[in-house]
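This document starts with one chain, in the form predicted on its own, laid out as structure tokens.
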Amino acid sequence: MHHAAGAERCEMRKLVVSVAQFASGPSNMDTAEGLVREAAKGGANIVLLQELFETLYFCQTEDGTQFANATTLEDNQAVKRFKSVAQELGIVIPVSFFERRNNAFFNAIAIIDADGKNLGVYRKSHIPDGAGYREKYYFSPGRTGFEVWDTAFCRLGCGVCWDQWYPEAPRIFALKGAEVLLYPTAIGSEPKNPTLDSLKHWRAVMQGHAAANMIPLAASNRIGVERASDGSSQISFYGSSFIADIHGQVAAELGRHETGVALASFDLDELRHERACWGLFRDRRPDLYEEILSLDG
């Protein structure tokens, strides 16, 4: 019996998740590719890059010239480039980009599988609108829903930045069988209130998603100080990209100012077993949750 158990153990579904982090500059695509390759050398099966990494975070102010930078999925240079990189390295690379579709614009992410094929696009569902984060000017809310993607290594759910504050999304990903949750991010200081540091709150919310659903979660954030095109606003992005385990504990992380990658390894079969044994999904009562569909309860 012990021998058989050992044999089964050798066939575990090991997944190495990685997050990359860097400051936006004139050679973002090269920087991103260098970090992806570094993560792949470290054994990563999935590498998560930060939100809208092709450019500076342009949403600090309402600047109509920025719409010229939106592209269709088919024409996006980052998607094209990282399809090739994903295929070469045999890894999964979700690619965040500014999508134009006819007369609509979305904050989107293409899920590039390990063979270089795009499995589909998720469009950011929750769009923030506050000082320094004027995204409602640029993006329509996505209506793609909380799809899960069957990649070469695992089934994943992927939201984008502000989505990560809403527990309904990771729960739906979990109900659909997601084995890892990913959130590309652009978050930092609040231009109207420089003394406010939401880092601990930001992490705690997502660590809660990981723990409540017993699914590993990764967030990739940018670093550095970025100024708005008209000089009226600036944000100091606080990095601190991290990967949480199924108990909500930080399994790997990067510092506030650190350029680099962080990796964490998981045995997906072991995690599935622990999820089943804990009974969180067995004891759910969806018949009692109708109020969640209302705004005011």
Second form
2 protein chains.
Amino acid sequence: MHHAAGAERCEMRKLVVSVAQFASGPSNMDTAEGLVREAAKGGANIVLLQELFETLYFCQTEDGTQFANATTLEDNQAVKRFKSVAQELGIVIPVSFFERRNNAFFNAIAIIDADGKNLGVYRKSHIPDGAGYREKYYFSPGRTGFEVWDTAFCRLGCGVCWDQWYPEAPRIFALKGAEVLLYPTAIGSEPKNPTLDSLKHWRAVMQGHAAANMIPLAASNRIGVERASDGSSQISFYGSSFIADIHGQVAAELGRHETGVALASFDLDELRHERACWGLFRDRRPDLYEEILSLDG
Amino acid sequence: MHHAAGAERCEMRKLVVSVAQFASGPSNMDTAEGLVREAAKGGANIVLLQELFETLYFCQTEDGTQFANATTLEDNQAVKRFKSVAQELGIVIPVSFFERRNNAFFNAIAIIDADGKNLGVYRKSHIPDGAGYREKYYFSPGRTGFEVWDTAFCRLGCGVCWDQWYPEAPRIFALKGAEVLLYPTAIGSEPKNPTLDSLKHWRAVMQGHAAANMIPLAASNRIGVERASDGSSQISFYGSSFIADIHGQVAAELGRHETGVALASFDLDELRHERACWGLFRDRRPDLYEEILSLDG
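Given the form predicted on its own, state the structure of the form predicted together with a further copy of the same chain.
Every chain and every other molecule in the complex is listed next, the one we just looked at coming first.
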């Protein structure tokens, strides 16, 4: 029986991560569930859906009527639905949603474990602002900090969109033992600068996180063209959801216009071994890092 | 006259960065000087030479006789020589050297400004150890911290080799206003693991620094095969020196076996503008980063 137990434990350290992407439409929940089921059929243990997938990306303009769509964690329909799906399929499904708590609004994500239970909520810490991405109007910056989540398959670190541009968060996740990093996203063209395509920049930052921390990283982004609710602008979301390996190389990806899922398989024990042997965490110098806590050096 | 002064100031914000690479041989100082002159002819304002270019990479094995080659800053021949060259050519030349101070030994770099004066010394903070890279035997970890240097052309941040794997240092350089990041290097094959090629990993980490901080980054690495002084191992250094732009993309590079220089030109005012508009530094959350000062979360 020891042999079988050992084999089982070993089996548990194989992890299949997947990312889904689709264009927002009239039946986002159905579309999302369909892709989750497709990924699960492919062997996925974790399926990452895109940021705020219940609705259009409503932050293109400052539209006060949108606050009515925010819900508490308990009342959120996507969280409810994907708790059932997660339990049925035995997989982890983080669910991004527009959270209301009393008078505060957050860009939040609930980490639904493979038994359908919610492990907790992370609230987006870094809030962007700029033409087409008016998030500072909607969301208070989260103060949950960068906690990690012990799911059925691995220890997860999870940020949301703009968080993905900051090396501090993945480092903290890594120091807490995260084995996979997840970032749901909504990013595309820049309404004020049609020639700017941030795709390569966006990927390079996250590939850097994966490489510097030697942890696989998955990012899910929406596709499609969406108009602001007041018609003042539009964004072409560039998809290109991907999974980076521990050397920062793209292990799986989707195209700019492709609806679907991408999967990548990792042996977490092997990655942990390689991470230790390379020695990066051994040689850190926290005694020299204090200035990171400043805004201006 | 105001117009002319304005034009002159503007001209100063154009910066040409260059990296040199060569195989260690019997006349490294001459080789290095030749490449520096070649880069200067091409318009370089800064030439980055590789790590510890005076000698073979002596850290392959633990060889106590090597300590006799360490010098004080004042006595170092490379520093002396390139102070003259820097002054003659009016360019910035950081000089990596094996530094002795009383009973302490450091992997140091002197930042020689365009007037031939030394702005100061940075001492490598992150010291590696592993087969073929026995640096913990030779060097105390530096405690200079991550200072920036106001050269004639721009504000520089400079780390050394293994430092390049740590996102904390470039972030601190950036918070202090660094406009270009420099990393001299000695990296190649792994004597204990001939199938491991870390080139893409090495680059991805540094491309991530450039992209996350939106600062150009230059890395210079040696080429050639070198045997350990006791013959116990050998390393094939993989060159591939490069300059990354602020989106983390390779703007200029050299091959795995190529002797030479690569140059890239930047408009520092334009980069500063783009950095501000993108908003990354605005949205940092130092109140959430304290755990970076820990070793284990």
